[in-house]
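Have a look below at one chain only, the form predicted alone, in structure tokens format.
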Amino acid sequence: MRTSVLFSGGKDSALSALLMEPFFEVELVTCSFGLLPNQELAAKTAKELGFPHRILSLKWEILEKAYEKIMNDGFPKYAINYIHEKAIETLASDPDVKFIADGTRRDDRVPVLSISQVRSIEDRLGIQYICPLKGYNRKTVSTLVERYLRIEEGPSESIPKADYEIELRELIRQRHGDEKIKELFPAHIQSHVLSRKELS
């Protein structure tokens, strides 16, 4: 069986892929609006991890709708959750995709789908949605990552990544400048996976 893991190049989606590896043929899928060449980074990271990788192009109108949401709300939560839902729906529309996974943890607030959203997608599109980290909190994930992955971490604006937020940030930067990004996005730490660790 094959599962398609939404992959940003960060530690959560990478760890999800590792956890599913004993049970599925894992492919990593990075979503892109084509605004930035972020897929190149994700492809390189996927190769280091030893998983096949592909790019899923998302419709520009999804990014525009997310842009409207964040500008109206003044914070990114609903905009990023909206992109996440549409990314899963887009991937689920592929007739060859039957299982979709992501790196959502137990204590995540973004991106997160509600139970009703998950059931709707599964029922409408005939897929099964899996969150391998849903039973894990941040501390446990960090413990596992330290054991199995080499990563770099730092402020969001300084760490290369291929998640939804990077292209949303870029659209806002192009239209409003860097100060607007600082106003809308709270400071937080991001990760980028470098490789698996060699286990002794």
The other form holds:
There are 2 protein chains.
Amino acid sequence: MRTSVLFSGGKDSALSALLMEPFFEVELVTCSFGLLPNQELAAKTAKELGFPHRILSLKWEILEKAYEKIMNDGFPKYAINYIHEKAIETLASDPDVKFIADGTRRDDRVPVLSISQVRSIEDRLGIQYICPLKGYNRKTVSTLVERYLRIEEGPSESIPKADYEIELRELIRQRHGDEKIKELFPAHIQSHVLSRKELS
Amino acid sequence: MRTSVLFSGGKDSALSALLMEPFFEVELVTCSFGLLPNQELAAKTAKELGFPHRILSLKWEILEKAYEKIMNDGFPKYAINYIHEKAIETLASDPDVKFIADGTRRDDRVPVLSISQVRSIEDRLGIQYICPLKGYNRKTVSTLVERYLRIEEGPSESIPKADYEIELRELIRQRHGDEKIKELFPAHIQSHVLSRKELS
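What about the form predicted in complex with a further copy of the same chain, after the form predicted alone?
In what comes next, the whole complex appears, and the chain from above leads the way.
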């Protein structure tokens, strides 16, 4: 059974892939609007982890709609959730894709689909959506990441990743400058996966 | 890292154990009020699956309180959830137990702890609670069970299991007879795990 895991290069999506690996044939999928080349880094990380990887192009209009949302809202939550939903829908429209997974944890708030959004996607598009970390709290996830992955961490602007936020930030930077980004996105710590840890 | 998986002999708790097996040292734990010997069957199943197993005695007063609840409510949901919460608390009070897991699925309604109940237990008792199937829908769980486990299925009264329901049913049978059980418990299909499937 093949599963497509939405992969940003971060620790949550990488750990999700590791947890599924014994039971599914895992491929990693990184989304792109074509605005930044960050998917290349995700491809490199996927190779380090030993998983097949591909880039999924998302329609530019999804990014424009997310841009409208964040500019209206003044905060990123609904814009990021919107991109996440559209990313899953885009992936689900591939007839070869039957299982889609991501790195959503128990305590996550963004990006998180509601149970009705999930059921709607599953019913409309005939896929099964899996969140392997949904039953794990932050502390247990950290324990597993510490055990199985080498990562680097830092403020979101300094860590190269391929999550939904990065291209939305870039669009806002191009149109409004760096100050606007600081205004809209709360500062937070991001992680980027380097490789698996050798188990002793 | 050792994790204690609450184990009824059913497919959900068995699949949870299988999903954790590559990453944790799994022990299976079956709860008992001492009213029925069904834990022996769970012990046998655990042995078939190749996991260490132990029986956890629960205080009789928990069963009496659950009995009060179901007699007042006229349906089993809150009584079963109450036993589940107390079972996790009892297990969590063992100082050697750090991780507790169970077979709760995404679409489950009973037994399910609320997120505030979970956080309260984690904070008060210093354990981490894991639901490996929480991010899996019914269909995906069935697909994985079909692939990895041999099971038998049937109406709840005919399938020997060691879930929380079985001793509560027995107490009601002893005090009120079989008719009362039919009145209080909706008929549903239960499963009992026989062994792992040999993978071809």
